[in-house]
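Only one chain is given next, in structure tokens, and it is the form predicted alone.
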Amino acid sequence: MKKMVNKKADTIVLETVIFIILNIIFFVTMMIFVFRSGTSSYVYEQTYAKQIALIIDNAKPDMAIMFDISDLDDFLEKNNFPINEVFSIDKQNNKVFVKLGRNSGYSYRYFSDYDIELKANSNRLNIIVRNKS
């Protein structure tokens, strides 16, 4: 009879420990998500990546488009992040990458099959669209 009580106690303790560990993992994951979503870099990355992809999809060959990015000036200056590392293109997978932090970044796919070149200045992004050669 005594062994049966110990087995029940062992399973109750084990279940409680597993429950606490899973709750800790869940809350840490939620805090990371809330912290990441709460920063403006996440919003800027998504917004600019999607807007640039839409511009590329609506562009015709031999177009040069100037896109206003003056909203990023204060953010980049505050975080000491260089403008030439913010925007990039993955030509193999047709993706626009916007990266506003050392460990962050957001990519968005575009459908046009053009040769795209991005040149960022202090307050504008030049998007150059050419036919693939």
Given for the second form:
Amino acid sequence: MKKMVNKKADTIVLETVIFIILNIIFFVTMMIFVFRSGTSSYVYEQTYAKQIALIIDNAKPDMAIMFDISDLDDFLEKNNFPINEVFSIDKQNNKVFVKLGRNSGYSYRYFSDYDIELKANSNRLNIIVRNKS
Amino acid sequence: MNKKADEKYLSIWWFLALALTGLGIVLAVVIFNSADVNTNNLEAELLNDKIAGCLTKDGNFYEKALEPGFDIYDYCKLNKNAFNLGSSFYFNITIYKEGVLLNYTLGGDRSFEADCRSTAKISAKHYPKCKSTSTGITDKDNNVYIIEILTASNQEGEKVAITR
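For the form predicted together with the partner chain instead of the form predicted alone, what are the coordinates?
Then the entire complex follows, led off by the chain already shown.
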């Protein structure tokens, strides 16, 4: 009789332990997925490209605009990505190109006909606007 | 004895609840990451302000804009390639003096004009965002000009793959 009772208790404990472990596995998996998705570069690329294009279209010749990019510091440090490769201008097609990944980036067009120069350092992007010669 | 059989059936519902919870979390994250920050209305406004600003000189209407051969792209520093057929931008400038049409200039995707009329009444997701202004301005001789400017932007940007 005692042996039967112990066997039933063992089964209950085992079931409970398995239940808890499966729950932990599920929630840890969800946390990893959410955390990795939250650091996705696509949203940053899109936001910065559009902001820079708007700044260029709103600017006048011989203006120099300092744009705060300190939000990118953690991202670049974690991914070991050089700051001078992030921002570029496609002068032929008048597009801003922002690259935060090794294999892809995001481009956005501006409609103004200026000569644009971008200079990035750790927490600031200098946008220099000049007339085309 | 039935209680033991009930526990076996309940575990299926538990897996189903977990699956639904997981699916909800994944969907929420995917929707968040696919969100688009649309700046087309700002672009239309900037384009409108830029054109309006460059047709004014020292607070008066820039009359040379009415001369034949006046290049609005060169004078207003607009990139001509950005306003080719099939572009994401559009502008339409109409200039009146005492009710008489003097000049009509347009550039970009002309289908945006009809789209702007539609979106004036309803909101539509993939239609261009438009800005329409009508301004009265005088020249040095106090003649009044009415400048109507319609601008539109439907740019979506693009994700670019880098191939080495």
